[in-house]
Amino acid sequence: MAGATAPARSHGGIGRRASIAALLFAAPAFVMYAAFVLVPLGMSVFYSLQRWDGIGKMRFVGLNNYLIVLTDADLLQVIGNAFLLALWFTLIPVVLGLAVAAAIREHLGGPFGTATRTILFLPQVIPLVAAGIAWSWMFANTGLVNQALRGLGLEALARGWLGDFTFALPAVGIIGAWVLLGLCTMLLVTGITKIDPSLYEAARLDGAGAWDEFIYITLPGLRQELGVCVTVTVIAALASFDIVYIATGGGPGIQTTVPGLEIYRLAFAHRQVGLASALAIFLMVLVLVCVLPIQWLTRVRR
(Lines of atoms letter the chains of each structure in order from A and count residues from 1; the text may use other names and numbers.)
(Lines give C-alpha, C1' and ligand atoms only; values in the text may rest on other atoms or scores of the structure.)
Protein backbone atom coordinates (compact mmCIF):
# COMPACT_ATOMS: atom_id res chain seq x y z
CA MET A 1 0.00 0.00 0.00
CA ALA A 2 1.12 3.51 -0.77
CA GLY A 3 0.91 4.58 2.87
CA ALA A 4 4.09 2.69 3.64
CA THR A 5 6.15 5.72 2.62
CA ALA A 6 5.64 7.36 6.01
CA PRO A 7 8.97 7.81 7.80
CA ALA A 8 9.57 5.13 10.39
CA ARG A 9 9.84 7.26 13.51
CA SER A 10 7.48 5.29 15.62
CA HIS A 11 9.82 4.62 18.53
CA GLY A 12 8.29 5.29 21.92
CA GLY A 13 6.10 8.32 22.62
CA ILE A 14 5.50 9.61 19.10
CA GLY A 15 4.11 6.29 17.90
CA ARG A 16 1.67 6.08 20.73
CA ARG A 17 0.67 9.74 20.39
CA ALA A 18 0.13 9.28 16.67
CA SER A 19 -1.94 6.21 17.34
CA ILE A 20 -4.10 8.12 19.82
CA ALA A 21 -4.53 10.99 17.34
CA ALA A 22 -5.69 8.50 14.71
CA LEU A 23 -8.22 7.11 17.15
CA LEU A 24 -9.51 10.60 17.98
CA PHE A 25 -9.94 11.51 14.31
CA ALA A 26 -11.72 8.23 13.63
CA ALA A 27 -13.86 8.31 16.78
CA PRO A 28 -17.03 10.04 15.46
CA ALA A 29 -17.06 7.83 12.36
CA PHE A 30 -16.50 4.75 14.47
CA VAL A 31 -19.27 5.61 16.94
CA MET A 32 -21.83 5.93 14.13
CA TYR A 33 -20.52 2.83 12.36
CA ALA A 34 -20.59 0.81 15.56
CA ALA A 35 -24.05 2.00 16.57
CA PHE A 36 -25.78 1.46 13.24
CA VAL A 37 -23.75 -1.30 11.56
CA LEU A 38 -21.66 -3.35 14.00
CA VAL A 39 -24.27 -3.56 16.77
CA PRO A 40 -27.14 -4.43 14.37
CA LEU A 41 -24.89 -6.98 12.69
CA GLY A 42 -24.20 -8.55 16.06
CA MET A 43 -27.91 -8.50 16.85
CA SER A 44 -28.62 -10.16 13.49
CA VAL A 45 -26.29 -13.02 14.43
CA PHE A 46 -27.95 -13.23 17.85
CA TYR A 47 -31.52 -13.20 16.45
CA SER A 48 -30.53 -15.81 13.88
CA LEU A 49 -30.02 -18.31 16.69
CA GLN A 50 -33.46 -17.68 18.18
CA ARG A 51 -37.04 -18.39 17.41
CA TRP A 52 -38.75 -15.02 17.86
CA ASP A 53 -41.93 -13.33 16.65
CA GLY A 54 -40.59 -9.85 17.44
CA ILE A 55 -42.78 -9.32 20.50
CA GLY A 56 -42.93 -12.39 22.74
CA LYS A 57 -40.19 -14.43 24.36
CA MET A 58 -37.17 -15.59 22.38
CA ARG A 59 -36.30 -19.26 22.31
CA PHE A 60 -32.76 -20.38 21.56
CA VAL A 61 -32.75 -22.84 18.65
CA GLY A 62 -29.06 -23.00 17.77
CA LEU A 63 -28.30 -23.30 14.08
CA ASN A 64 -31.80 -24.48 13.24
CA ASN A 65 -32.69 -21.34 11.26
CA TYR A 66 -29.59 -21.76 9.09
CA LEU A 67 -30.56 -25.37 8.51
CA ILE A 68 -33.96 -24.17 7.26
CA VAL A 69 -32.32 -21.62 4.94
CA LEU A 70 -30.17 -24.37 3.44
CA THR A 71 -32.91 -26.99 3.07
CA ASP A 72 -36.27 -25.27 2.57
CA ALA A 73 -37.22 -25.62 -1.10
CA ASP A 74 -38.81 -22.16 -1.33
CA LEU A 75 -35.86 -20.40 0.29
CA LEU A 76 -33.45 -22.25 -1.99
CA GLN A 77 -35.46 -21.09 -4.98
CA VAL A 78 -35.34 -17.52 -3.66
CA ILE A 79 -31.55 -17.74 -3.42
CA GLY A 80 -31.40 -19.31 -6.88
CA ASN A 81 -33.49 -16.42 -8.25
CA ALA A 82 -30.82 -14.01 -7.04
CA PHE A 83 -28.17 -15.89 -9.01
CA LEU A 84 -30.33 -16.00 -12.15
CA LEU A 85 -30.86 -12.26 -11.81
CA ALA A 86 -27.10 -11.82 -11.44
CA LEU A 87 -26.68 -13.41 -14.88
CA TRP A 88 -29.12 -10.93 -16.45
CA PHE A 89 -27.78 -7.93 -14.53
CA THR A 90 -24.20 -8.79 -15.50
CA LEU A 91 -24.15 -10.36 -18.96
CA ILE A 92 -26.21 -7.81 -20.89
CA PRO A 93 -24.44 -4.64 -19.65
CA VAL A 94 -20.97 -6.19 -19.87
CA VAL A 95 -21.44 -7.69 -23.36
CA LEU A 96 -23.01 -4.53 -24.80
CA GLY A 97 -20.47 -2.34 -23.02
CA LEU A 98 -17.61 -4.43 -24.41
CA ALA A 99 -19.07 -4.23 -27.92
CA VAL A 100 -19.24 -0.43 -27.76
CA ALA A 101 -15.81 -0.13 -26.18
CA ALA A 102 -14.13 -2.46 -28.67
CA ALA A 103 -15.76 -0.71 -31.62
CA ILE A 104 -15.03 2.83 -30.54
CA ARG A 105 -11.64 2.45 -28.82
CA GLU A 106 -11.14 6.19 -28.57
CA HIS A 107 -12.38 8.89 -26.29
CA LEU A 108 -15.96 10.02 -26.65
CA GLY A 109 -15.16 13.68 -27.06
CA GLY A 110 -17.25 16.69 -28.00
CA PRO A 111 -20.99 17.23 -27.71
CA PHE A 112 -21.76 13.68 -28.83
CA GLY A 113 -19.72 12.32 -25.93
CA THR A 114 -21.43 14.60 -23.43
CA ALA A 115 -24.86 13.63 -24.73
CA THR A 116 -23.92 9.95 -24.55
CA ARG A 117 -22.67 10.17 -20.98
CA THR A 118 -25.66 12.21 -19.83
CA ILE A 119 -28.26 9.92 -21.34
CA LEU A 120 -26.62 6.62 -20.46
CA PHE A 121 -26.23 7.74 -16.85
CA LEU A 122 -29.87 8.73 -16.37
CA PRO A 123 -30.88 5.28 -15.03
CA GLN A 124 -28.04 5.49 -12.48
CA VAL A 125 -29.32 8.80 -11.15
CA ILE A 126 -33.02 8.04 -10.72
CA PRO A 127 -34.26 5.90 -7.81
CA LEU A 128 -34.52 2.17 -8.59
CA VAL A 129 -38.16 2.48 -7.55
CA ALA A 130 -38.71 4.81 -10.49
CA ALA A 131 -37.02 2.33 -12.83
CA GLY A 132 -39.42 -0.28 -11.46
CA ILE A 133 -42.46 1.90 -12.12
CA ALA A 134 -41.32 2.89 -15.61
CA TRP A 135 -40.73 -0.71 -16.60
CA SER A 136 -43.92 -2.06 -15.00
CA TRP A 137 -45.63 0.22 -17.48
CA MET A 138 -43.34 -0.93 -20.35
CA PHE A 139 -44.20 -4.58 -19.58
CA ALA A 140 -47.92 -3.99 -18.91
CA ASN A 141 -50.65 -5.42 -21.15
CA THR A 142 -51.07 -2.17 -23.05
CA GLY A 143 -47.40 -1.18 -22.57
CA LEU A 144 -44.72 -0.45 -25.11
CA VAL A 145 -43.24 -3.96 -25.26
CA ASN A 146 -46.55 -5.49 -26.30
CA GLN A 147 -47.31 -2.53 -28.56
CA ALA A 148 -44.05 -3.16 -30.39
CA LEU A 149 -44.74 -6.91 -30.67
CA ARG A 150 -48.21 -6.24 -32.07
CA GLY A 151 -46.74 -3.71 -34.48
CA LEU A 152 -44.38 -6.41 -35.72
CA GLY A 153 -47.25 -8.83 -36.18
CA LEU A 154 -46.12 -10.95 -33.22
CA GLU A 155 -49.45 -10.60 -31.44
CA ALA A 156 -49.16 -14.16 -30.13
CA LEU A 157 -46.10 -13.26 -28.03
CA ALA A 158 -47.78 -10.35 -26.26
CA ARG A 159 -48.57 -10.98 -22.60
CA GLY A 160 -48.48 -9.40 -19.15
CA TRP A 161 -44.76 -10.02 -18.80
CA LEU A 162 -44.32 -9.38 -15.09
CA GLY A 163 -47.22 -11.69 -14.19
CA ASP A 164 -46.04 -14.54 -16.38
CA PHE A 165 -44.52 -17.54 -14.60
CA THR A 166 -41.87 -18.06 -17.28
CA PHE A 167 -41.05 -14.51 -18.23
CA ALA A 168 -41.34 -12.52 -14.97
CA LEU A 169 -37.77 -13.20 -13.82
CA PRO A 170 -36.15 -12.39 -17.19
CA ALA A 171 -38.30 -9.24 -17.32
CA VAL A 172 -36.96 -8.15 -13.93
CA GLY A 173 -33.49 -9.04 -15.18
CA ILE A 174 -33.94 -6.68 -18.11
CA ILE A 175 -34.88 -3.84 -15.77
CA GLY A 176 -31.64 -4.34 -13.86
CA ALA A 177 -29.66 -4.60 -17.09
CA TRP A 178 -31.21 -1.32 -18.24
CA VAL A 179 -30.15 0.38 -15.00
CA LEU A 180 -26.57 -0.89 -15.12
CA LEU A 181 -25.95 -0.63 -18.84
CA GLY A 182 -24.74 2.97 -18.89
CA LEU A 183 -22.32 2.61 -16.01
CA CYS A 184 -20.71 -0.53 -17.44
CA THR A 185 -20.49 0.94 -20.95
CA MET A 186 -18.85 4.14 -19.77
CA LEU A 187 -16.43 2.28 -17.47
CA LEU A 188 -15.32 0.01 -20.30
CA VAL A 189 -15.07 2.85 -22.83
CA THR A 190 -12.95 4.85 -20.36
CA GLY A 191 -10.85 1.77 -19.64
CA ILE A 192 -10.10 1.04 -23.26
CA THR A 193 -8.69 4.54 -23.84
CA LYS A 194 -5.99 3.70 -21.29
CA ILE A 195 -4.67 0.77 -23.32
CA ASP A 196 -1.45 1.68 -25.14
CA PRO A 197 -2.33 2.13 -28.87
CA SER A 198 1.09 0.81 -29.88
CA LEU A 199 -0.05 -2.63 -28.70
CA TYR A 200 -2.73 -2.59 -31.40
CA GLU A 201 -0.26 -1.37 -34.02
CA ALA A 202 2.20 -4.09 -33.14
CA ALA A 203 -0.54 -6.71 -33.30
CA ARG A 204 -1.64 -5.44 -36.69
CA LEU A 205 1.93 -5.63 -38.01
CA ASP A 206 2.00 -9.23 -36.83
CA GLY A 207 -1.09 -9.83 -38.92
CA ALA A 208 -3.62 -10.12 -36.09
CA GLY A 209 -7.30 -9.79 -37.02
CA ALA A 210 -9.91 -7.80 -35.13
CA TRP A 211 -10.92 -10.87 -33.12
CA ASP A 212 -7.32 -11.62 -32.08
CA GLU A 213 -6.90 -7.99 -31.00
CA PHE A 214 -10.04 -8.24 -28.91
CA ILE A 215 -8.99 -11.50 -27.23
CA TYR A 216 -5.30 -10.77 -26.69
CA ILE A 217 -5.21 -7.01 -26.11
CA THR A 218 -8.61 -5.53 -25.31
CA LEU A 219 -9.87 -8.16 -22.85
CA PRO A 220 -6.68 -8.39 -20.76
CA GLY A 221 -6.32 -4.61 -20.88
CA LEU A 222 -9.83 -4.19 -19.48
CA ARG A 223 -9.37 -6.74 -16.71
CA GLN A 224 -9.68 -4.23 -13.92
CA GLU A 225 -12.72 -2.46 -15.41
CA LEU A 226 -14.40 -5.80 -16.08
CA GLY A 227 -13.80 -6.68 -12.45
CA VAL A 228 -15.49 -3.47 -11.35
CA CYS A 229 -18.47 -4.02 -13.66
CA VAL A 230 -19.02 -7.60 -12.54
CA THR A 231 -18.62 -6.67 -8.86
CA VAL A 232 -21.12 -3.84 -9.08
CA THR A 233 -23.68 -5.82 -11.08
CA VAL A 234 -23.42 -8.99 -8.98
CA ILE A 235 -23.92 -7.03 -5.76
CA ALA A 236 -26.83 -5.16 -7.36
CA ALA A 237 -28.47 -8.49 -8.22
CA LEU A 238 -27.79 -10.41 -5.00
CA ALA A 239 -28.86 -7.49 -2.79
CA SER A 240 -31.74 -6.36 -5.02
CA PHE A 241 -34.89 -5.12 -3.35
CA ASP A 242 -36.36 -1.90 -4.77
CA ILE A 243 -36.97 -3.05 -8.35
CA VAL A 244 -38.53 -6.35 -7.35
CA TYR A 245 -40.67 -4.82 -4.58
CA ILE A 246 -42.20 -2.35 -7.05
CA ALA A 247 -42.30 -4.31 -10.32
CA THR A 248 -43.58 -7.71 -9.18
CA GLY A 249 -43.74 -7.81 -5.39
CA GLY A 250 -41.92 -11.14 -5.73
CA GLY A 251 -44.63 -12.81 -7.80
CA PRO A 252 -46.09 -14.59 -9.59
CA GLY A 253 -45.80 -17.25 -6.89
CA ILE A 254 -42.24 -16.77 -5.66
CA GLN A 255 -40.92 -16.65 -9.22
CA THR A 256 -39.16 -13.30 -8.72
CA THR A 257 -38.70 -13.26 -4.95
CA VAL A 258 -35.10 -12.41 -4.00
CA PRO A 259 -33.40 -12.78 -0.58
CA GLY A 260 -33.69 -9.05 0.19
CA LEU A 261 -37.45 -9.13 -0.30
CA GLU A 262 -37.81 -12.41 1.58
CA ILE A 263 -35.91 -11.00 4.59
CA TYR A 264 -38.28 -8.02 4.65
CA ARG A 265 -41.32 -10.27 4.38
CA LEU A 266 -40.20 -12.83 6.95
CA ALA A 267 -39.28 -10.15 9.49
CA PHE A 268 -42.15 -7.71 9.10
CA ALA A 269 -45.07 -9.65 7.59
CA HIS A 270 -44.58 -13.22 8.88
CA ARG A 271 -42.91 -12.18 12.15
CA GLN A 272 -40.20 -14.83 11.85
CA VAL A 273 -37.37 -12.60 13.00
CA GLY A 274 -34.97 -15.48 13.66
CA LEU A 275 -35.32 -17.01 10.21
CA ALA A 276 -35.17 -13.56 8.55
CA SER A 277 -31.92 -12.88 10.40
CA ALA A 278 -30.39 -16.20 9.40
CA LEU A 279 -31.23 -15.44 5.77
CA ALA A 280 -29.74 -11.94 6.23
CA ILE A 281 -26.44 -13.31 7.54
CA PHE A 282 -26.44 -15.92 4.79
CA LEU A 283 -26.97 -13.18 2.16
CA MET A 284 -24.11 -11.14 3.58
CA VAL A 285 -21.76 -14.12 3.42
CA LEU A 286 -23.00 -14.96 -0.08
CA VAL A 287 -22.15 -11.48 -1.36
CA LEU A 288 -18.67 -11.72 0.17
CA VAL A 289 -18.08 -15.19 -1.24
CA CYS A 290 -19.05 -14.01 -4.73
CA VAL A 291 -17.27 -10.66 -4.68
CA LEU A 292 -13.91 -11.54 -3.10
CA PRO A 293 -12.82 -13.99 -5.85
CA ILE A 294 -13.85 -11.49 -8.55
CA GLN A 295 -11.76 -8.82 -6.84
CA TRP A 296 -8.83 -11.16 -6.46
CA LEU A 297 -8.96 -12.46 -10.04
CA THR A 298 -9.18 -9.05 -11.66
CA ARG A 299 -6.73 -7.19 -9.44
CA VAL A 300 -3.99 -5.38 -11.29
CA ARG A 301 -0.62 -5.87 -9.65
CA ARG A 302 1.20 -2.59 -9.37
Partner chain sequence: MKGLALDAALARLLIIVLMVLTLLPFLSMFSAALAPSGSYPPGLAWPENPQWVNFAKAFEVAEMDQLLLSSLLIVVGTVPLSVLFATMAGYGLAKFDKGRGRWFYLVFVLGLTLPFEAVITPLYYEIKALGLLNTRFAIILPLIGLYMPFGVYWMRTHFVNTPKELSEAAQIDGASEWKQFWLVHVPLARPAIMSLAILQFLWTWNQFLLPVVLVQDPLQRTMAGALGAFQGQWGTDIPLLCAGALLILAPTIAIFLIFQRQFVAALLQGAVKG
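Having seen the form predicted in complex with its partner chain, please provide the structure of the form predicted on its own.
The next block holds one chain only.
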Protein backbone atom coordinates (compact mmCIF):
# COMPACT_ATOMS: atom_id res chain seq x y z
CA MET A 1 0.00 0.00 0.00
CA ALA A 2 2.84 2.35 0.86
CA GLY A 3 4.37 1.73 -2.60
CA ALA A 4 1.03 2.51 -4.30
CA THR A 5 0.41 5.80 -2.49
CA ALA A 6 3.92 7.19 -2.91
CA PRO A 7 3.60 7.90 -6.68
CA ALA A 8 0.12 9.48 -6.13
CA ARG A 9 1.57 11.84 -3.51
CA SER A 10 4.47 12.58 -5.85
CA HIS A 11 2.08 13.50 -8.69
CA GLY A 12 0.01 15.58 -6.29
CA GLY A 13 3.10 17.48 -5.17
CA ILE A 14 4.15 18.16 -8.77
CA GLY A 15 0.65 19.40 -9.58
CA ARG A 16 0.64 21.78 -6.60
CA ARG A 17 4.09 23.10 -7.50
CA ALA A 18 2.96 23.65 -11.10
CA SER A 19 -0.13 25.52 -9.89
CA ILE A 20 1.96 27.70 -7.57
CA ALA A 21 4.43 28.41 -10.39
CA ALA A 22 1.56 29.36 -12.71
CA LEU A 23 0.14 31.72 -10.09
CA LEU A 24 3.55 33.31 -9.57
CA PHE A 25 3.94 33.89 -13.33
CA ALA A 26 0.42 35.37 -13.57
CA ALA A 27 0.77 37.51 -10.45
CA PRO A 28 2.64 40.47 -12.06
CA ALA A 29 0.06 40.69 -14.84
CA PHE A 30 -2.80 40.53 -12.34
CA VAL A 31 -1.18 43.23 -10.17
CA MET A 32 -0.82 45.51 -13.21
CA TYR A 33 -4.41 44.79 -14.28
CA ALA A 34 -5.71 45.50 -10.80
CA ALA A 35 -3.67 48.71 -10.50
CA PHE A 36 -4.57 50.20 -13.88
CA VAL A 37 -8.06 48.74 -14.53
CA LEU A 38 -9.84 47.43 -11.45
CA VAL A 39 -8.78 50.17 -9.01
CA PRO A 40 -9.64 53.09 -11.41
CA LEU A 41 -12.92 51.36 -12.21
CA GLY A 42 -13.77 51.02 -8.54
CA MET A 43 -12.80 54.66 -7.91
CA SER A 44 -15.01 55.79 -10.81
CA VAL A 45 -17.97 53.88 -9.37
CA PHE A 46 -17.29 55.48 -5.97
CA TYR A 47 -17.01 59.01 -7.43
CA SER A 48 -20.18 58.48 -9.50
CA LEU A 49 -22.14 58.25 -6.24
CA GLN A 50 -20.76 61.57 -4.95
CA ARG A 51 -21.17 65.25 -5.69
CA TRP A 52 -17.58 66.46 -5.87
CA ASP A 53 -15.72 69.30 -7.55
CA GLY A 54 -12.39 67.42 -7.47
CA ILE A 55 -10.95 69.41 -4.55
CA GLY A 56 -13.49 70.05 -1.78
CA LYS A 57 -15.47 67.69 0.40
CA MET A 58 -17.50 64.94 -1.24
CA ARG A 59 -21.23 64.60 -0.64
CA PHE A 60 -22.95 61.26 -1.12
CA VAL A 61 -25.88 61.60 -3.56
CA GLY A 62 -26.58 57.95 -4.34
CA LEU A 63 -27.82 57.33 -7.87
CA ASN A 64 -28.68 60.98 -8.51
CA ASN A 65 -25.82 61.41 -11.03
CA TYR A 66 -27.09 58.41 -13.01
CA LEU A 67 -30.61 59.90 -13.03
CA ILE A 68 -29.17 63.11 -14.48
CA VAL A 69 -27.38 61.12 -17.20
CA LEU A 70 -30.63 59.35 -18.12
CA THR A 71 -32.87 62.43 -18.06
CA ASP A 72 -30.77 65.43 -19.12
CA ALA A 73 -31.66 66.35 -22.72
CA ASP A 74 -28.14 67.48 -23.64
CA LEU A 75 -26.51 64.32 -22.25
CA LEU A 76 -29.05 62.15 -24.08
CA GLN A 77 -28.21 63.99 -27.33
CA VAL A 78 -24.51 63.42 -26.66
CA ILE A 79 -25.17 59.69 -26.26
CA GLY A 80 -27.29 59.71 -29.40
CA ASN A 81 -24.45 61.39 -31.31
CA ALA A 82 -22.21 58.47 -30.39
CA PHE A 83 -24.70 55.99 -31.87
CA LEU A 84 -25.00 58.03 -35.08
CA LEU A 85 -21.22 58.07 -35.32
CA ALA A 86 -21.23 54.29 -34.81
CA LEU A 87 -23.28 53.94 -38.01
CA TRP A 88 -20.71 55.96 -39.98
CA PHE A 89 -17.72 54.31 -38.32
CA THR A 90 -19.11 50.82 -38.97
CA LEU A 91 -21.12 50.73 -42.19
CA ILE A 92 -18.64 52.45 -44.51
CA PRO A 93 -15.46 50.57 -43.44
CA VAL A 94 -17.16 47.16 -43.28
CA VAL A 95 -19.06 47.49 -46.58
CA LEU A 96 -16.10 48.94 -48.48
CA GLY A 97 -13.72 46.48 -46.81
CA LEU A 98 -15.92 43.58 -47.90
CA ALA A 99 -16.09 44.93 -51.45
CA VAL A 100 -12.32 45.38 -51.65
CA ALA A 101 -11.60 41.96 -50.11
CA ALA A 102 -13.95 40.26 -52.58
CA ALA A 103 -12.54 42.23 -55.52
CA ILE A 104 -8.87 41.46 -54.87
CA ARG A 105 -9.40 37.90 -53.59
CA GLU A 106 -7.87 36.33 -56.68
CA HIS A 107 -5.00 38.87 -56.86
CA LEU A 108 -3.82 38.85 -53.22
CA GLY A 109 -0.36 37.51 -54.10
CA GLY A 110 0.23 39.91 -56.99
CA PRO A 111 1.41 43.53 -57.05
CA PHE A 112 -2.16 44.84 -57.45
CA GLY A 113 -3.31 43.15 -54.25
CA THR A 114 -0.21 44.26 -52.33
CA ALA A 115 -0.52 47.87 -53.51
CA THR A 116 -4.25 47.96 -52.67
CA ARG A 117 -3.70 46.64 -49.16
CA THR A 118 -0.82 49.05 -48.53
CA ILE A 119 -2.73 52.10 -49.72
CA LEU A 120 -5.85 51.23 -47.74
CA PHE A 121 -3.91 50.46 -44.56
CA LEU A 122 -2.00 53.77 -44.61
CA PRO A 123 -4.68 55.75 -42.66
CA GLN A 124 -4.36 53.23 -39.83
CA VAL A 125 -0.73 54.18 -39.16
CA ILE A 126 -1.40 57.92 -39.23
CA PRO A 127 -1.94 59.43 -35.75
CA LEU A 128 -5.61 60.31 -35.20
CA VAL A 129 -4.67 63.86 -34.28
CA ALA A 130 -2.89 64.29 -37.62
CA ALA A 131 -5.85 62.75 -39.45
CA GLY A 132 -8.22 65.14 -37.68
CA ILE A 133 -6.10 68.18 -38.60
CA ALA A 134 -5.71 67.09 -42.25
CA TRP A 135 -9.44 66.51 -42.69
CA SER A 136 -10.24 69.81 -40.95
CA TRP A 137 -8.25 71.55 -43.68
CA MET A 138 -10.00 69.57 -46.40
CA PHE A 139 -13.48 70.30 -45.00
CA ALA A 140 -12.77 74.03 -44.54
CA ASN A 141 -14.46 76.70 -46.71
CA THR A 142 -11.36 76.94 -48.91
CA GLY A 143 -10.45 73.27 -48.50
CA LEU A 144 -10.04 70.54 -51.07
CA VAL A 145 -13.64 69.28 -50.80
CA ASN A 146 -15.20 72.66 -51.54
CA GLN A 147 -12.67 73.39 -54.29
CA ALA A 148 -13.61 70.10 -55.95
CA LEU A 149 -17.32 70.95 -55.69
CA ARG A 150 -16.74 74.39 -57.20
CA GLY A 151 -14.64 72.82 -59.95
CA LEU A 152 -17.57 70.54 -60.79
CA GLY A 153 -19.97 73.48 -60.90
CA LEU A 154 -21.61 72.52 -57.59
CA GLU A 155 -20.95 75.87 -55.88
CA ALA A 156 -24.28 75.70 -54.03
CA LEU A 157 -23.14 72.59 -52.14
CA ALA A 158 -19.91 74.15 -50.88
CA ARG A 159 -19.93 75.02 -47.18
CA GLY A 160 -17.91 74.87 -43.99
CA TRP A 161 -18.72 71.23 -43.39
CA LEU A 162 -17.44 70.92 -39.84
CA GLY A 163 -19.23 74.11 -38.75
CA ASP A 164 -22.59 73.20 -40.30
CA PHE A 165 -25.30 72.05 -37.88
CA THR A 166 -26.58 69.47 -40.37
CA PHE A 167 -23.39 68.13 -41.89
CA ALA A 168 -20.85 68.39 -39.04
CA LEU A 169 -21.62 64.95 -37.57
CA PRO A 170 -21.59 63.13 -40.96
CA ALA A 171 -18.30 64.90 -41.76
CA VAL A 172 -16.77 63.59 -38.52
CA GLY A 173 -18.20 60.18 -39.38
CA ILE A 174 -16.41 60.23 -42.72
CA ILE A 175 -13.11 61.01 -40.98
CA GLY A 176 -13.56 58.05 -38.64
CA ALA A 177 -14.62 55.77 -41.47
CA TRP A 178 -11.53 56.76 -43.47
CA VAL A 179 -9.28 55.91 -40.50
CA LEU A 180 -10.94 52.53 -39.82
CA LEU A 181 -11.26 51.42 -43.45
CA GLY A 182 -7.71 50.07 -43.61
CA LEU A 183 -8.05 47.96 -40.46
CA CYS A 184 -11.35 46.43 -41.58
CA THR A 185 -9.98 45.73 -45.06
CA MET A 186 -6.89 44.01 -43.69
CA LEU A 187 -8.94 41.85 -41.32
CA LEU A 188 -11.36 40.84 -44.08
CA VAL A 189 -8.58 40.21 -46.63
CA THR A 190 -6.79 38.02 -44.09
CA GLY A 191 -10.01 36.17 -43.38
CA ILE A 192 -10.81 35.58 -47.03
CA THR A 193 -7.48 33.80 -47.54
CA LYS A 194 -8.63 31.14 -45.05
CA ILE A 195 -11.65 30.17 -47.15
CA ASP A 196 -11.01 26.94 -49.06
CA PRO A 197 -10.62 27.80 -52.81
CA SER A 198 -12.25 24.49 -53.71
CA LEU A 199 -15.56 25.93 -52.45
CA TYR A 200 -15.40 28.65 -55.12
CA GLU A 201 -14.42 26.11 -57.80
CA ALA A 202 -17.32 23.84 -56.84
CA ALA A 203 -19.72 26.78 -56.91
CA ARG A 204 -18.57 27.77 -60.40
CA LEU A 205 -19.01 24.20 -61.64
CA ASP A 206 -22.57 24.42 -60.33
CA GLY A 207 -23.10 27.61 -62.33
CA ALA A 208 -22.88 30.10 -59.46
CA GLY A 209 -22.05 33.69 -60.38
CA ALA A 210 -19.86 36.20 -58.54
CA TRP A 211 -22.79 37.47 -56.46
CA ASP A 212 -23.78 33.92 -55.42
CA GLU A 213 -20.17 33.19 -54.41
CA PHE A 214 -20.13 36.36 -52.32
CA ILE A 215 -23.44 35.63 -50.57
CA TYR A 216 -23.09 31.88 -49.98
CA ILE A 217 -19.31 31.44 -49.55
CA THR A 218 -17.52 34.71 -48.77
CA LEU A 219 -19.97 36.18 -46.23
CA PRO A 220 -20.39 32.99 -44.14
CA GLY A 221 -16.63 32.40 -44.30
CA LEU A 222 -15.93 35.88 -42.92
CA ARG A 223 -18.38 35.67 -40.03
CA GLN A 224 -15.74 35.89 -37.30
CA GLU A 225 -13.80 38.67 -39.04
CA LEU A 226 -17.00 40.67 -39.56
CA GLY A 227 -17.71 40.30 -35.85
CA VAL A 228 -14.26 41.67 -35.00
CA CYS A 229 -14.65 44.57 -37.46
CA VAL A 230 -18.08 45.58 -36.12
CA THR A 231 -16.90 45.25 -32.52
CA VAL A 232 -13.80 47.40 -33.09
CA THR A 233 -15.63 50.09 -35.05
CA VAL A 234 -18.56 50.31 -32.60
CA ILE A 235 -16.16 50.68 -29.67
CA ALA A 236 -14.17 53.28 -31.62
CA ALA A 237 -17.35 55.32 -32.19
CA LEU A 238 -18.79 55.06 -28.68
CA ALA A 239 -15.43 55.81 -27.04
CA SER A 240 -14.26 58.38 -29.62
CA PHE A 241 -12.55 61.52 -28.35
CA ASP A 242 -9.46 62.62 -30.28
CA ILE A 243 -10.95 62.94 -33.77
CA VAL A 244 -13.95 64.91 -32.49
CA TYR A 245 -11.83 67.09 -30.20
CA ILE A 246 -9.43 68.02 -33.01
CA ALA A 247 -11.96 68.34 -35.85
CA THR A 248 -14.85 70.20 -34.22
CA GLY A 249 -14.27 70.47 -30.47
CA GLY A 250 -17.79 69.08 -30.11
CA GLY A 251 -19.46 71.93 -32.05
CA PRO A 252 -21.34 73.56 -33.53
CA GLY A 253 -23.39 73.67 -30.33
CA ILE A 254 -23.26 70.08 -29.16
CA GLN A 255 -23.96 68.59 -32.59
CA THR A 256 -20.77 66.51 -32.59
CA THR A 257 -20.18 66.17 -28.86
CA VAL A 258 -19.71 62.53 -27.84
CA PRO A 259 -19.63 60.97 -24.35
CA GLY A 260 -15.81 60.84 -24.22
CA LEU A 261 -15.55 64.58 -24.87
CA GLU A 262 -18.41 65.39 -22.47
CA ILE A 263 -16.73 63.38 -19.69
CA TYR A 264 -13.57 65.43 -20.20
CA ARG A 265 -15.51 68.71 -20.08
CA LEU A 266 -17.57 67.77 -17.02
CA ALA A 267 -14.52 66.62 -15.06
CA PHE A 268 -11.95 69.29 -15.97
CA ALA A 269 -13.91 72.33 -17.19
CA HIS A 270 -17.12 72.19 -15.12
CA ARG A 271 -15.56 70.38 -12.14
CA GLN A 272 -18.43 67.91 -11.86
CA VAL A 273 -16.35 64.82 -11.17
CA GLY A 274 -19.27 62.77 -9.86
CA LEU A 275 -21.44 63.39 -12.92
CA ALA A 276 -18.47 62.76 -15.24
CA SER A 277 -17.79 59.46 -13.47
CA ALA A 278 -21.47 58.44 -13.76
CA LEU A 279 -21.39 59.17 -17.51
CA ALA A 280 -18.16 57.16 -17.82
CA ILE A 281 -19.68 54.15 -16.04
CA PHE A 282 -22.84 54.46 -18.14
CA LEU A 283 -20.68 54.58 -21.30
CA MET A 284 -18.83 51.42 -20.22
CA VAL A 285 -22.13 49.60 -19.68
CA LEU A 286 -23.36 50.89 -23.04
CA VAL A 287 -20.29 49.51 -24.81
CA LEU A 288 -20.79 46.10 -23.17
CA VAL A 289 -24.49 46.06 -24.06
CA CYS A 290 -23.64 46.79 -27.70
CA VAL A 291 -20.59 44.54 -28.06
CA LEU A 292 -21.66 41.36 -26.27
CA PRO A 293 -24.63 40.64 -28.60
CA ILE A 294 -22.39 41.26 -31.62
CA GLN A 295 -19.86 38.75 -30.30
CA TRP A 296 -22.62 36.21 -29.60
CA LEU A 297 -24.23 36.61 -33.03
CA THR A 298 -20.98 36.35 -34.99
CA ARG A 299 -19.29 33.53 -33.10
CA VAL A 300 -18.79 30.32 -35.03
CA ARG A 301 -20.98 27.53 -33.66
CA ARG A 302 -19.37 24.12 -33.95
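What you see is a predicted model, and the numbers here were worked out from it, not measured in a lab. Between two forms, the rigid core is defined as the largest C-alpha subset superposing within 1.5 Å. Numbering follows the first chain given and starts at 1.
Once both forms are overlaid on the rigid core, the distance between the two CA positions of residue 268 between these two forms is under 2 angstroms. With the core held fixed between these two forms, residue 62 has its Cα displaced by under 2 Å. With the core held fixed between these two forms, residue 205 has its Cα displaced by at least 2 Å.
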